[in-house]
Amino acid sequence: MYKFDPFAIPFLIGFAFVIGWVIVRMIQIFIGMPKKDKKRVFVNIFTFKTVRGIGEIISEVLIHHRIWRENKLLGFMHMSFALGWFLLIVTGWIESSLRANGETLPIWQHIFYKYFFPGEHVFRLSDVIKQLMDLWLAVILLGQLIAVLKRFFYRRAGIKIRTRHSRMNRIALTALWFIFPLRLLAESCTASLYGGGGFLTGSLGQLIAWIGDASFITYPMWWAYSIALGVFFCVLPFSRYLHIPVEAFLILARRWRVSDITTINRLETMACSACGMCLSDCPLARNNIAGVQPVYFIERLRDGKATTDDAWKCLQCGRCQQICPVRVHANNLRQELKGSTDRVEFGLDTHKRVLAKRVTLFSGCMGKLTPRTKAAMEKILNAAGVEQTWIDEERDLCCGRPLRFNGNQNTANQKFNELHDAILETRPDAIVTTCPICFNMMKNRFETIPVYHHTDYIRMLIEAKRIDLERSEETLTYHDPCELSRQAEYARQPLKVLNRVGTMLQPEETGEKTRCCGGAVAAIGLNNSERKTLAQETADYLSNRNADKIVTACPLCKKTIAQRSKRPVADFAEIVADALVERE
């Protein structure tokens, strides 16, 4: 049953190249991993972590669940290509294997089955399989139609900003778009000559036969189909479609608890699908300031062409990370570009959450710019009977995170160690900071002392009935700081408190989808005019809620928004302090 035809050569070259390239690259990454991570891979590979990883691969690489959640039309489009092609391959493999009746077929006879075995073939499940094959092809073609229409009517597809693809991506995209129409034509022309085919290829084959003799174009169609496959596979490692195989490795690496920042960064760089979802959420893209979004930045990084703007103009606000379907941590990639490879772990700390009798408070560099916040905290803690010490009242101390943002990791570590030692000297039961930037730097870095952001500690005081609040007639709009809502995953808790003291008029883009104030310390490459544009956009957006006050929980956000806002801006602590009820 061995058959071969020269038209299969382009496919075989492309297939061998892409498989070889991916295997070699993944081996290189594995060899470069630290021993502890290699051990984790071997320990976890035959556990339920791998099973759960396979489940996530099906959910995200084939079904694209996260894209479905954001945009159902785009979710279907991506799924139709990924899952449709996967099912086409699997079903086709089953069809050719059953037809072979136990004989081993070379790969090209599986892929080009309808050429090597034309006409009707009756075997177990043959009727069902041929209809399924046409169904999967129809699903892919429908997704391709949506993709074509999306290029021209992208706003109707829910896309605010269209992606500008590189030349290599356009070559890969063109080859991909040719693959399935050419397959349809090749199989339909073959069906017109020999019969067979399902509801799609069989019907189109009958139409072609009615029009005329297709023998002179059938063979060229199979050549064209093979060439399209070969070109796509050869270009794949140098295009955004590299994410197809690499995302699966990335998911497994995360499941196996690979912690080496360099390894994860390399995988994430290759796993970015350049879907462009980061564009619509990026404040820089909305204001046409800098094309440093992950869809462009990672492409340049992968090609060794990353620019200084990629590192220094990004706000690192995390909006792109929050919406990314692949969960690429672009901020870590930028930090590596800046010369810092220390990954800052986000999320709430794991210390036991208990009220402390004695706390050390830390304003931070930015907190010193908002003395009203400090006064409000003193009023609240005095009312609650909490013993307090301001560690940086008379000393200039820094958590080091702004320095880390800007690539100066050694100095950042020195600054943090100074702060760490100074805090330990006060022997506190807890540490409270009014700056979310400092909070993200400090939490989990004190072995026995819990670290709180002041919104969290105030909430605990209220729930423990250590302070009483009085509701006012004020209307409030709360702005979630990026560092608190996305980075620390602490978005809804402050609203529980504010709802007690006033009427909330929240914007649509809140919580994890909050807008950046534009004052981010990571973006030293932005000039004053660009920062004013970003700050004005956010200030206008919040002011349009027509609330009496805009409330935030970050000294940098407060200062930045207040400079551009038409309405007064207050810190979370100021609102609570004004609502305090004195106890007799």
Second form
Amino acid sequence: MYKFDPFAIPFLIGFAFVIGWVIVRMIQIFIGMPKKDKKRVFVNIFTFKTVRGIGEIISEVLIHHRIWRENKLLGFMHMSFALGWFLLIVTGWIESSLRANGETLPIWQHIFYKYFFPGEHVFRLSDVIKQLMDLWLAVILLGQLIAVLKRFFYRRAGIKIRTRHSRMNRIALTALWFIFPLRLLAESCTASLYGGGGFLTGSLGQLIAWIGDASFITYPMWWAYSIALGVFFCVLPFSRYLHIPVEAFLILARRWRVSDITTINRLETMACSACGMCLSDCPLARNNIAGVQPVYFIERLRDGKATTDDAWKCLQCGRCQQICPVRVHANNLRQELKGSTDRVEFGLDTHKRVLAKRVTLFSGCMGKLTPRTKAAMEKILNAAGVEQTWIDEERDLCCGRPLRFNGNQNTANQKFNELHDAILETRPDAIVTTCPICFNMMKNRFETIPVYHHTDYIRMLIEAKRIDLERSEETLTYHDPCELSRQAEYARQPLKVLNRVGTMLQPEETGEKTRCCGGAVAAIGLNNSERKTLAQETADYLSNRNADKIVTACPLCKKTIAQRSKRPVADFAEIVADALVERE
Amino acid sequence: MKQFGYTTLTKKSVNIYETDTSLWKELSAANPEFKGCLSCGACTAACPINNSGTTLNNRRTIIELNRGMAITSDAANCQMCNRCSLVCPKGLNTRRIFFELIRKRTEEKQ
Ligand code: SF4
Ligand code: SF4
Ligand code: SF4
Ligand code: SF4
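Next up, the form predicted in complex with its partner chain. The previous block was the form predicted on its own.
Let's see the whole complex now, leading with the same chain.
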């Protein structure tokens, strides 16, 4: 039953092109990987990790679970396209294979099954499959309807700021939007001539047959459908739809523990779907300061046209990467642009947690500007009977992170080594810093010694009952520092401690969704008034809840907010120190 | 009391016909905020690098740029910690002066 028709050519060209392109690119990336990571791929490929990876591919590439979590409507829209199309292909393949009854069919006879096998066919499950095919098509068309309406009523869809797409993306989008209505028409016209089809194409076919003779447009419809597919596939590698194949590879690479930052960066650059989720909550977008959000920045990066603003205006607050459904680490991409090739890990220090006897404390550059935090820490540690050494009391040391943010990794490393050696000289059992920026730089970098942020350490002291706290009547608003809540993924716990000493009045965007205070050590390219706007916005936002005090856990946040807010700002340690109960 | 690590400028005369203020014009055109500097010195007083005995000096650099004098600070010493901006009464992005100087130098090298 081998048949061919020239209308399938555009589809075949596009399909071959896209498959070839993706394979070549992925092989290139694989070759470019360092030996260590290649080995990891081979070691991990036949393990459970791959199975888990496939599970994640299903939940992210097809179901779009992370988008669902943020926005149900958008989640459904993305899922209807991805999962709907996938099921359409799979079910269609089953349908044509069953019909072929053991014969192997060439790919175009699977894809354009209804053209090559028009009319009613009866085989096992044919009735169910027929209806299923139409159901999937209906789901996709519904998703598409939402997509079209979303263009006009984007605010209703929960999108605060709309993405402006590049020309390539618009071409691809247009082609994509043509594919399914054309398929519907082509199949319905065929059904109007030969019968067959399910509840959608079949009924529409009957309607067309009732209106008139569709024989003259049926064949052109199939051509149009094939051309739409071909165009879509041909522009796919140069548009945002590249994320469809690449995201799957990215998920697998992560599961296989590929650690080379350049490899992951390349994959992430291609895996961004330009969905625009990162746009809505970026302070720079909200205040119309700069269009450097990942959705635009990555697009420029792909074309090799990243601007100086992309590098120097972003606060690197990480709000965008926290919300990103693909988990694109835009901060790493930006750091690469600035010439820094190592990354800062997420999470806390992974060493065994100990309530040390001797701790070395580090205020950091910013911490030197907030002496009250230091005094409060001294009070708390004295009460708990911990022996303390403040490493930068007499001299200034720097963790090097600010330099890294500003493009000088070598000097940054020197600075860090200086700090590292100075701390080791004091022979501590644990290291505590009151600055989350320093904390992220220091964690896991002191061979066997655990590093804590002071919020974490204080919490441990409280849990071990080394200090007692007393509740007061104060109302508090806690501001999560970006570096602590997002980079160190330490968001809920400080709130629990504060809940014991006062009444918390939290704003809506809190925890890992916190707003940047505007002080960020990156973003050297922002000028005076832009910084002011950002800091003012956040200060007002935090003051809105009318709490007696704003509490934060970062010296930079504290200084920045205090300069703009009418309410007093205190560090976490100050609040705890005030609530301390003396023991006899 | 901490020694601020700088002394007031020794008496110097500047011949305005011989100085070259093109760099200042360029930098202040791109960052007009620098024109608002009060020369108060808070930034320098807070700067850890200045305090550790180097010549890095924001206030002085702005003055030198403005007058077209030779720059005595080594911009590469700045650790970009942002302390200077936080203490600046005008909230100026003071470290950017050094950032721009570094950038200019790397551009010239290329
Ligand atoms: S970076 Fe993430 S959130 Fe932003 S457009 Fe790309 S995929 Fe979407
Ligand atoms: S890191 Fe922050 S400032 Fe930069 S693009 Fe993301 S949300 Fe915007
Ligand atoms: S950013 Fe540079 S100039 Fe400013 S205080 Fe820090 S080291 Fe000094
Ligand atoms: S603190 Fe600000 S105003 Fe004062 S000298 Fe420095 S930059 Fe100028």
